[in-house]
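Just one chain follows, in the form predicted alone, and it is written as structure tokens.
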Amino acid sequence: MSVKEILGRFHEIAADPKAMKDKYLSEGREIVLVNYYTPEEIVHSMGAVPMGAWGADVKINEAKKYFPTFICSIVQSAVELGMKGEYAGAKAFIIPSLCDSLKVMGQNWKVAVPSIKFIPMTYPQNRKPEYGAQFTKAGYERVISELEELGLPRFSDEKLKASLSVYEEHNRVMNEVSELMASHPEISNQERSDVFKSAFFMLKEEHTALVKELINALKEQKPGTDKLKIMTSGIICDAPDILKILDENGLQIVCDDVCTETRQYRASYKEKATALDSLVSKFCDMDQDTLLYDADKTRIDYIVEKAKKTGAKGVLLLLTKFCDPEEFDAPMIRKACEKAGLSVNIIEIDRQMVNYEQARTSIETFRDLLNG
């Protein structure tokens, strides 16, 4: 397939995850919903398909019965979709406890969508010390127990080891394709987003195979005309209207600090006595993330260093509305970037946005600053 054909396939999957869910169900596969740093590898090793549930750009009606208006729209929209039956057929939803909104989401999910079991994954704040690793492992063991109670095949450390290999290979190719797409400005920001977003709706080995096709095709294609290079940061960056405005203004995302994009692929597994311990080590080693405790705020320096390394002239911070951890980091990110000579633009985004004219004006001003 050509580059455009492969990118078209990624778009089909990213734009219609329900079709992928129905495909796997028709094949007799179990579906388990996951999101922010859920231990997908455990689900994969037990023969089920881990499928991302990050909500969508939808009008929120039913979920308002369970949430105040001043709460993350990612959480609200995911519950809205659950109540409307968009996740029908899924066996369970493993929801982590990494922020106040996620904690509330799990408790409300039990009542709002009783047909899909809520499985909590409680992570420690202090994940680096040995007691943090032990706490994380206990959480994983609880997840395993609840999945077995739902009828999934009995957990095997040997099978988990095989799944870790699948995920390690996926991490490798995702980091490779991220760097490669940065040198191909003819790839639109929407197409770049599709490559990352589709990973949440496919078995990782299947996604890896498609990414490898894209890598090979890109290596044979001559890069197009350079654009203004920028870095993005935030929880999500998949709104088609925002991505379209960036493309229309000649801005190319060459790197990111986005949770649903390359943040997923930074940490690796350490060799431990068991595969489960290796999985624990990956979480304990994660850093530079809004929701992971970090007294030194190393995320700030990471953003500056990453932007400079990739040649980005500015940083676009997509601030999820009502996300307190992201809002706390924003002033520090702005200050550090400006000190390093990087232009900064902060846009507040929401899953319920329908008018993007204010964002357009902000991005056009950002473009002018970069050109200046």
Second form
Amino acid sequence: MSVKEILGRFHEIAADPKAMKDKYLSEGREIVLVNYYTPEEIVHSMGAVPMGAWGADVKINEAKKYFPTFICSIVQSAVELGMKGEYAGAKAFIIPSLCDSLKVMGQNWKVAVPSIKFIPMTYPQNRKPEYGAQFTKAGYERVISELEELGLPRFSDEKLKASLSVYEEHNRVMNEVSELMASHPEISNQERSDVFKSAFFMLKEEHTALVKELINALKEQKPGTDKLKIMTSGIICDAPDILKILDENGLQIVCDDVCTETRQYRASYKEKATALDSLVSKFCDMDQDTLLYDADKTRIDYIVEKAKKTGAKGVLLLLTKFCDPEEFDAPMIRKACEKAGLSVNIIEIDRQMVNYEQARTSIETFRDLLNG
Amino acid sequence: MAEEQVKKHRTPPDPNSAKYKLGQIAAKAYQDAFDAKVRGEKIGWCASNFPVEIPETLGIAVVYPENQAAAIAARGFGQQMCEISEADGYSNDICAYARISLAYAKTKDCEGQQVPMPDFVLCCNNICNCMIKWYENLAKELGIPMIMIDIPFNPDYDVPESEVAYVKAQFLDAIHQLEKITGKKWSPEKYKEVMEYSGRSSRAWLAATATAKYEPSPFNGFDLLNHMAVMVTARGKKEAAEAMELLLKEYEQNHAEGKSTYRGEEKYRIMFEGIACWPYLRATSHGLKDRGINMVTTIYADAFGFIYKDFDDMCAQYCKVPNAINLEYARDKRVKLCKENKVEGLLVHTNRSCKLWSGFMPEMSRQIGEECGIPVASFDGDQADPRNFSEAQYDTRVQGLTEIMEANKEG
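Can you switch from the form predicted alone and show the form predicted in complex with its partner chain instead?
Everything in the complex follows now, all chains and molecules, and the chain you saw is the first one.
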């Protein structure tokens, strides 16, 4: 397949996760919903397909029965989709309690969508000391036991080891393709987003295979004309309108600090006595993340260093409305970037945006600043 | 400012009363911290549900930014402090306590409530994860160490052993870190003493708040919003134990004499859910009083009775505070309070500053209403940002609640 054809395939998958869910169900596979840093590898090792549930750009009606308006729309729209049957057929939803909105999501989910079992994943914030690792492990063991109770095949550390290999290879290719896409300005921001987003709706071995095809095809393709390089940061960056405005303004995302994009692929597994311990080590080693306790605010340094390293001239912070953790970091990110000579633009986004004209004006000004 | 004017005309409380003594304990905590700072000791800013036993046993003076923010808001300085943080780029969707506190960290001055600047911060997230980000920013901006005790939200009804072990290890770590920072030493004897005072305070608090079972209640529930600050921050002190025992004695005496701190006829008894709207304490209180409604209970009545037998048990208790517990456990605690105190209606503060408390409250309040057979009304507000409250909406909602309670009585 050509680069365009492969990117077209990623787009189909990213734009229609329900079709992927139905495909896997028709093949007799179980589906378990996941988001943020849920232990997908465990689900994978037990034979089920982990599918991302990050909500969608939909109007929130039904979920209003459960949430006040000031809860983030990622959480609200995921519950909305659940209530409307969009996730029908899924066996369970593993929801971590890494922020206050996720905590309430789990509590509301079990009442609002009783047909899809809520499985909590309680992570430690003090994850560096040994007791943090032990608590993480206890959380994973609980997830395993709940999945077994739902009728999934019994957990085996050997199978998990095999799954970790699949995920490690996926991590590797995602980091490779991320760098490679940065050197191909002809790839649109929408296409870049599709590569990351589709990963949530496919078995990782299948996604890896498609990404490898893209890598090989891209290596054969002559890079297009340079554009203005930017870095994005935030929880999500998949709104087609925002991506289109960036493309129309000649801005190219060359790297990101987005939760649903490369933040997923920063940490890897350490060699440990068991595969489960290796999986624990991955979470405990995660850093530079707004959802994880970080007294040194290393995320801020990470953004500055990453932008500089990749040649990004500016940082676009896509601030998810009502996302406390991100909102607390925003002033420090702005200050640090400006100090480092990087332009910063902060745009408030949510899953219910219908008018993007304000965002367009803001991005146009950002472009002018970068050009200046 | 209206609150200030009203306060000026109030008769000062009797210095022998529990109310006065409890007020003095809260005020003394600030002065103790100022004095310690002058003596060259290291002092901290401390999250409200951080295990108070740790600084108390170590003899470290701390102040509580949440209490400070509430005082600033109640005295009419909330908006100006929030706006200082907003000018620095903080979204106005962020908790108003945090915005006020971050503004104070910058200005180091607010006549609403002065506090000494900290040498370290003590954070605990058993009330919300917002605390983590707030304290990270305080520590970073002020260039001081942060001690973090992570007490995760428990999705189960009971506290699992793994959580108690995780929390205990952190308590011990926090003690070691504080010993290193301040040079003070942990004393098991002192801890035992603190634990005993904490137990006495807690038993008296639970018994005092339980006197709401009497009809009429011997107290106005708004009293609890003030007194609970002592339970949160000073329950391990001898003075707190004595003042709480005095409070219990006064409430029992009120009942015996047919008196109450609630002025007027108690026509309806409600539970109030959520943190107070500090900028509109008078408006929210009068909206009830004018209709003969007494707020006889809140979750605080149950929440701050920390009775434990040893260090491990103390760790488990800290995993059970409101906002760290699941829907079913949180609901059952409230149902118990409603039933024991013969509550006729539930008034819910949908608090824009508190995503965790408000985030599953619609479902919880539905379940409480159904189980207790009582009407539920909610209003939009904020614990400290005056821009997020409408007196007209509050009035309409309370009126609606009153009409249903009235119809139920006639029923």
